[in-house]
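In the block that follows, a single chain appears as structure tokens, in the form predicted on its own.
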Amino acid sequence: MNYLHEVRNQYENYPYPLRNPEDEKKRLLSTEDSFLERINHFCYAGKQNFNNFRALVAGGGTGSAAIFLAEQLRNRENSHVVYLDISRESMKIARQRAEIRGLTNITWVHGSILNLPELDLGAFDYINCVGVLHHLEDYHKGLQALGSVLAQDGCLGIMVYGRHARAPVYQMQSLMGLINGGETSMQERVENTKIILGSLPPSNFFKRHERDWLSEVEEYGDIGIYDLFLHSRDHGFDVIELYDWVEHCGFHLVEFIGPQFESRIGYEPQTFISHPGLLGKIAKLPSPHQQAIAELLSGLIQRHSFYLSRRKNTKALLDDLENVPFFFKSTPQGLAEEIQQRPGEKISLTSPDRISLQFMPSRFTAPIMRHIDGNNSLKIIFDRIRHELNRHELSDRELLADFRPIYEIFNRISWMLLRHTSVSPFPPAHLLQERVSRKYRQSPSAEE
């Protein structure tokens, strides 16, 4: 296995994404994939509280992941992080961040994500594998491996390369390829690398499109550069092959996230195309080769970020009144008195991740956004709703249907989801790093 000798050896010399543990006394960095409101939506039926929860964070590099999963879980009841890299590098810096953080709810193993199936590691509930299968000689064991680990009503989230719109990055790892031959300092590529960078004319693919790429090289320096146009393995997928490997590894894509748009807008067809009859011919197709359509039509997909689970039908449902419609990282203000303010007008919105959208409010869309805190099922709102407007006539079904458009837009963007009642809400980012901020501003001898 001499390519992961040389992926081991770039971790260990250039450890990703170049992080400084002394930053945790003053941020949280989330991860997308690991938000537990996001996990809980997509693959536990908004039902799971998270106690006794175990999480693999499988090729934890520098510990983002896995020091974001710890925080979350910390008061959660017998729940545990398990970090696994092949680098001791990488997991020296993880380890260094949680200590800063008074984390102690990580176990930290050093290996490789073939081997698991020997690691005697139990099962898990979740497990995170972030920037690692595309760099293995064959993904499938990759992803087979992390099946042998995982609970049978667990999930997975995971972030694999997009292939067209990295395009331009695959060139240039062909021309380094070429220039570095066989050149053994890992030093020296990456300083012929910043000449060839230096050098590139304009008719260059990779230079046309530098301004997409080039605040990777900027932020974390030669770590940068040598992770986007050196390392050893490096491999893309369209939609049609991604679907292809995860149901050939015996798992289903519950949906698509982010990084570049959050959410699953960025596969649909009709975020592009405005048509009705072409889009009624694409609405014909399978769904894996609609969403492939959107892909080569957005061109912005550089990553594929997903959830898997063994399982179907894993989401929250709206159909559930026992279920708690909350907004997803920010709230709007003053959503519900400007349509109540502008009657029979569409509502232009942007979204967290500047996605503007427009939606044509419903009789009750107004009442029942004012009745939205995270706390209220739905249940709970239309009761509200028919006290409030004297209308008692009104069914559960009635309000539903009225509500559900609106559900969905905000669905769509993953700017809405659903918990049910029997899970607690889920403290912001902002408190759990509170609590850490707080002891090293009390105590000015701990940033000694």
Ligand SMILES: C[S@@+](CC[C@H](N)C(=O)[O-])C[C@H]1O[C@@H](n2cnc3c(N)ncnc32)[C@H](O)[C@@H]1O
Second form
Amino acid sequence: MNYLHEVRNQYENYPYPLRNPEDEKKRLLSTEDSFLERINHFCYAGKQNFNNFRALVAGGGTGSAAIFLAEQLRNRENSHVVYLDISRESMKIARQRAEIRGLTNITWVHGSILNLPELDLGAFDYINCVGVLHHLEDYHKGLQALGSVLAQDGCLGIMVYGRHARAPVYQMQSLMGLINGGETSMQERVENTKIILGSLPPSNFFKRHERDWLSEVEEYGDIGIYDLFLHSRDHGFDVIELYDWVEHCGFHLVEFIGPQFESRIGYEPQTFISHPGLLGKIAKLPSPHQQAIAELLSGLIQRHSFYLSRRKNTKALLDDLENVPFFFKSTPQGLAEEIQQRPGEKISLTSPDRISLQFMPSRFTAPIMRHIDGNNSLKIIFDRIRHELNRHELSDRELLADFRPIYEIFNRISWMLLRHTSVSPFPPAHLLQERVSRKYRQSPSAEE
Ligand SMILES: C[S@@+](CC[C@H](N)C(=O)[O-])C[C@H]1O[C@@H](n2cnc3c(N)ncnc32)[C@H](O)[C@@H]1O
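Having seen the form predicted on its own, the form predicted in complex with the ligand:
What follows is the entire complex, opening with the chain shown before.
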């Protein structure tokens, strides 16, 4: 097998992230890139029905992405997930989780990403590879190996670390490298790190930022300590390097999809700069340079999460009136009524990812919002508005022009997405869990 032995050793001893298979009886964890409705909007123009769909989870760890994808694909025809990892211990935990859920649509493969071209697993429509490629000796070879098993019109959901925002962690890794230089016991390295964490003076760079990072240690204990401070291979990317890398491997970066400011909004200079003159100058720079400015300016991007495709223009477009607009993750309650009750006033909302948003409704925002129910296409919404307002002269173009800026505000933070009307709606995660929770409620013997 083709992998770094230190890295495998780490994940055999400290499977990441810490997961208790028993928790599957109560809840389904979602992973940001793997929502089918999101993959559909960004990578398949909203038209993927996910039948005959094959997903690969490369470096699947303790299984969250494989399980979330498999749960969503359970009721699609002839669809399947392949899990791949070099760590047998991680795979054991992932399999236990899937067994508890009664999932039978996952194939388990012990192997390395770098061996994918020879593993004979077939072609995949979607590849999830989150938190893995920055741990390879050569991340170019890693991405190329993933590309070798990607269907021609397939796409990838990738997460790699952000170099700038992770600077305090990299300083700690250098410090622990010096302290642990001759230490062969992994557990001793962890114990030394705990002593150091308790000895950091207020002036220490990591200490000054520790509240951004310690949740990992609190949640995952020794596993978190190893992953954060003791990793033998951990490469952080800045935006420019990221574009060079993916383009060199033949891919087009579709969109950034991380939570909060790790989504598109965090890569836009106008999120942080309001001076029109300076913004005008920045707008003349190539797009990756603009995004690099936002990354350095905010210091908020600890992870780059994004979709890749070989094709350009894979996003669903508002111009297709057969598309159904829908709120992703949660629908703001009473929005149409609030707009109607406060004419001429700005509306303030907080997104499911806790991003504050303010917008001035336009003429038809209230009726449009009233008809967005996850089933109505834009065509149906516009027809209903014409009928209700008795304004038959209103053209689709006028209504679309009215809605577009509002849609952009929501879509920019992934709160509103599009699905083609030919594709049936996606059940929310809590409904997917209901099947499993019911099984353990109804039959306590299944708990044994
Ligand atoms: C930080 S964990 C991430 C796990 C999972 N993707 C997640 O996001 O929860 C990295 C995983 O990548 C696996 N890994 C590292 N190098 C690999 C390789 N060359 N091929 C396959 N898996 C690898 C490790 O064993 C580990 O389970």
